[in-house]
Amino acid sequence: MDKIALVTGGTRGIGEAISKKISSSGIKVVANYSSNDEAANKFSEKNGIDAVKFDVGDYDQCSKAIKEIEAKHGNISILINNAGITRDAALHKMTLQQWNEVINTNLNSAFNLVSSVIGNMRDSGFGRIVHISSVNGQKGQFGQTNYAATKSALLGFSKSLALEVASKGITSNVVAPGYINTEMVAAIREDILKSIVDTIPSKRLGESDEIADLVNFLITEQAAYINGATFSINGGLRMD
């Protein structure tokens, strides 16, 4: 049976880069997006990969997303944790709003995708589930407490669930990127990211194929015995 993978945030910056990488492998991918139909439409056309909209924070949204997938394609048996958000401002400052904006896409949407695909899974004894968090998930960040606090979450997340589904020939893992070459970091200010890249010992910024050779990796059948892990891929910025 054709094993069916799901990239939420799948057609831009890390989540493009893992959606082309685990096509490439063979494997039928759909990819998440929740904005920007253009570019979806554009990523699709190019790479022959379907772009389905839905937004991830959702519940109901995301069961119905699954379903219509699943009975398009087939069971979902491969889950990448992708999509993500920042509403960075200092806690003080900080509005309800922008702290359930990313609590919902970055940490909910977890919970409403894995427990929509987990059933099947469990039934057929094989899923790859793996989670993209981040280094200031692993650190902190002067104004990410929203953020921080969700990429931190989880990691305690995905080791659980392996706890709990490792006996079904399920993984749960965690890659945790630190600052990559992709549109959000090149958003900040040229000062500051030369800054932060100072503060790298690779001094440089990572590429989205690096995280992405990774995931490949980890949905492999080579893999199947790393679970509950978590992997940080950060140029040596954060080393536990």
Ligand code: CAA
Second form
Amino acid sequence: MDKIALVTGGTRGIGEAISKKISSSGIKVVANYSSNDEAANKFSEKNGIDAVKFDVGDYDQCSKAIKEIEAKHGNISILINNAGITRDAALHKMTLQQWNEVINTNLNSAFNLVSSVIGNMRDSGFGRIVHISSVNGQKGQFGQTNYAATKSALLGFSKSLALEVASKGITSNVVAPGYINTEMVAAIREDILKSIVDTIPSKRLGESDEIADLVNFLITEQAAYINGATFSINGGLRMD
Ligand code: CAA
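Given the form predicted on its own above, what does the protein look like in the form predicted in complex with ligand CAA?
The complete assembly is shown below, putting the previous chain first.
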């Protein structure tokens, strides 16, 4: 059976590294993106990986896009639930829009995507699902009540899902990155970012490839017995 992987937010940042790594191991990858056509086209041309535009926070768009991908390439057996956004603000300044955007993209997406792929995974007796959480979902972060709430919710989602699907040959695991060298982290005010890096025992940001390597292992046949687990990759910022 040829394996098909869907990587959400797969054309930029950590998602881009994951798409490339999985593709280089010989698996057909489809990379989702939501808005940046220019980056997606460039990514596609450079890497020979299909990029498909849809909003992971929208149930109907997810189910339609996944049906189209499966009709074209075959059933999705690997889902990397990576797409995520920040709308940082202290709670007393946070708007309902900032709250809702983050909940939709980072959390409702888990339901929208998994519910669209899980039936075929169950029928085929194989599936690999990896959710990209965050150190800030594990420890909390000033200015991120919305983001941290979604990223810690993914832990409960993933563990509950693992209980439901483990007997069907499907795994659901979480990778929780720390501060990684991406556009998202580069957007933090310089002085704040410097003070954060000072608190990281490794004294540097992580690299997207360091996340992609672990994700690429978790989707292999050899990782069949790893289920409901959470893997922290954060340079020692939080040790579990
Ligand atoms: N702990 C305690 N107090 C803090 C604080 C902290 N970490 N950060 C700020 N404060 C205090 C400030 O000292 C200040 O106090 P005073 O009013 O007494 O001077 C007050 O809170 C306001 O601080 P700011 O001027 O920073 O407030 P702001 O409204 O301009 O900015 C913010 C708020 C946007 C949240 C900004 O603090 C910020 O960008 N923080 C970084 C948030 C962060 O780490 N985001 C991660 C993004 S990357 C990511 O999410 C990827 C991943 O998974 C890791």
